[in-house]
Structures are given as C-alpha cells and as structure tokens.
Partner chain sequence: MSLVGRLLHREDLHSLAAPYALDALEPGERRRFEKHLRDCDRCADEVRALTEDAVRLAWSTAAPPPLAMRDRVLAAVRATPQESAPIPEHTPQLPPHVWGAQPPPARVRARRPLFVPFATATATAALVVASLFAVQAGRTQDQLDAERAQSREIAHVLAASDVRTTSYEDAQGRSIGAVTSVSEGQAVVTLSGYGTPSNGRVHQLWLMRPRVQPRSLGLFKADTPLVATGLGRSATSLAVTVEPAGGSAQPTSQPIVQLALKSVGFGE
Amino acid sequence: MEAEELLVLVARGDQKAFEDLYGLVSGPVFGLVRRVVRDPAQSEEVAQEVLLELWRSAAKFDPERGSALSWVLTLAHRRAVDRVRSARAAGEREQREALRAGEPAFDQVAETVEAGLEREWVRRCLDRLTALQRQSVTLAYYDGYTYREVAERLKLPLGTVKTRMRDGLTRLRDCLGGAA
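Quick one: this chain alone, in the form predicted on its own?
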C-alpha cells in the first residue's frame, strides 16, 4: 500500500495501517530530524513526537497539495527546527539571566573548575618526571620550542632530546591515563 492510502486509513484510526506507515516513514523522518537536530537522543525524541503527531493529525493530509511522504517530512522538519530554536532560546535565556545576576553561566563555571583540575593534574605528573625530562617537555610544550631548538638551548644532541621527550611523554601519558 502507498503512503497516501495508509494515511487515509490512519485518519480513520486503523492501527495496522499506522504500523505499516510507521515502517515506511520512520527511517526518512529520523534521518531528516537527525540532520537538523544533530543530537541523537534529541533526534529520537523529536522523531517520536512527529510520528505521534502523524497519528493524531493524519486527517489533515491533503493529497491535492503533495505526496504523503512530503507532508510527513514537512511535519518532521518543522518539529526539528522548533526543537533547535527552543534549545537555542533556552541557552540564550540562561546566559542573559547569568549576566543579569552577575554570575558566570553554569557551564562556564564547570569548565573553569575542570580546567583548573586538569592543570593541577598535569603539574603533578610533570613533577614525577626526571629534571631532564621535565625541562625538555616544558621547553617544547609550554615554551613552544621545536625539538631542534630544545637541543640547541640545552646544548645537547638532538637524539638525546628526542629520547628524553619520548620517555617523558610516555611517563606523562601513563600518569595522565587516570585523568582521561
């Protein structure tokens, strides 16, 4: 059966026709919603809302105005765009309220705390390196020197610096493994 015929039956309350229509349109509905909303969980929720709306409003379908699939996908697109706009508006409201209250938004506070904890963890792990490893890693990653520049600055052969860096980075990776 075609989607148009199924919609007519769904409008009369035919549950079997709705099952068939669901099987026909749920994939395209979810795909469209997923492209608009992007978040998988939100997309599933919006797609479910669209299919529920389809059950409730099947009688509104007018075959003179287009195909059944086009009508269903229009419902899906509108609902998905509404969800994106609603989420954006909620985020903007939270930002305005945070600014009005003179407090940073919750996410900003969480990110600041998390960054501070990560910096402390890195510092502790750097302290576990040998002095030579720490010096090489610090020059390369914090001061921005290339391995060759680190070697010149420390007056050491490039191979020695590379070995220190490799060993130091391996120890850092092992130490920070619990932070990931």
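Moving from the form predicted on its own to the form predicted together with its partner chain:
For this one, just the chain is written down, with no partner chains and no other molecules.
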C-alpha cells in the first residue's frame, strides 16, 4: 500500500497500518535525522519522536499539499533541525565533539556501510552545482544552519544566499529528474 493510503488508515487509529507505514518510512526518517543531528543517541530519540508524531498527527496530512513521503520527511527534517539548533545553542555539541575527538566521525562509519544508488545520484548532482550553490544548500539542509548563519559562514550577502539556495534546488531538480 502507498504511504498516502496508509496515512488515511493511521489517522483512523489503525495500528496495523501504522506498522506498515513504519516499514516504509522509518529508514528514511532515521537516516535523515541522523544526518542532521549526528549524535547517535539523540538521533534515535528524535526519530522516535517523529514516528510517534506521525501516529498522533496523521489526520493533519493533506494530500493537496504534497506527497505523503514529503510530508513525513519534512516533519522529520524540521524536528531534527530544531534539535540540532537547540543543542548548538546550549553548546553541548562542541563539548561532545571535543570529547569524541580521536574517534572516527559517525558519518564516515555509516557511509561506508550504505552506499545506495540514490545516494550516488544525489552526490553526483550536488557535484554539478557551483560550490556556493552546493554549500548554501547542504549547510542548511544537512547541517541545520539558518540562511543567516549560512551567509555568515560563507561571508555572502543574505540576498545572494537566498538566490544560491533557490538556484541550487532548481538545478538539483533538473539533474535528479532523470533518476526518479
């Protein structure tokens, strides 16, 4: 069954449908949250929170506004970004990173294990963007920085960053279109 149909059933309290939905979306949700949050324990916590929120809020899904999977992943991304920003604000992250210095980065370990086709395609398409487009998009999406923070890090005017983000996403669309 498609995620759209499952969400309708889940909104009616169907636990079996939720199990199927879990099978469909838990990998993408967990992977995305982990990419943004990085800390394994926190990633797990946020991913669980997101999956539970799908159960609670399934009735809010509106097919008019986009596909079910993009609704799910948009929710997951937002929660991950919220978490990483509050952790950053608390300075916890720097502390943890300092503690971990010496261990291999979590990402490297994970990426050697799963090198999917989609991952390859996205990487290839990201490589086709200009450096500024790519950095603007990935600093925001994968690292959870606001566009103001991105502008600061890249030492670019705000307007330029907004344009790079838009151009970057549109070029990605053109490139990935063939891989869908």
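Since the model is a prediction, treat every value here as computed from it, not as a measurement. Rigid core here is just the name for the largest C-alpha set that superposes within 1.5 Å across the two forms. Residue numbers count along the first chain shown, from 1.
Enquirer: Checking G23 here: with the core superposed, does its CA move 2 Å or more between the two forms?
Expert: Stays below the 2 Å threshold, so no.
Enquirer: After fitting the rigid core, is the C-alpha of V161 off by 2 Å or more between the two forms?
Expert: V161 C-alpha, core-superposed: shift of 2 Å or more.
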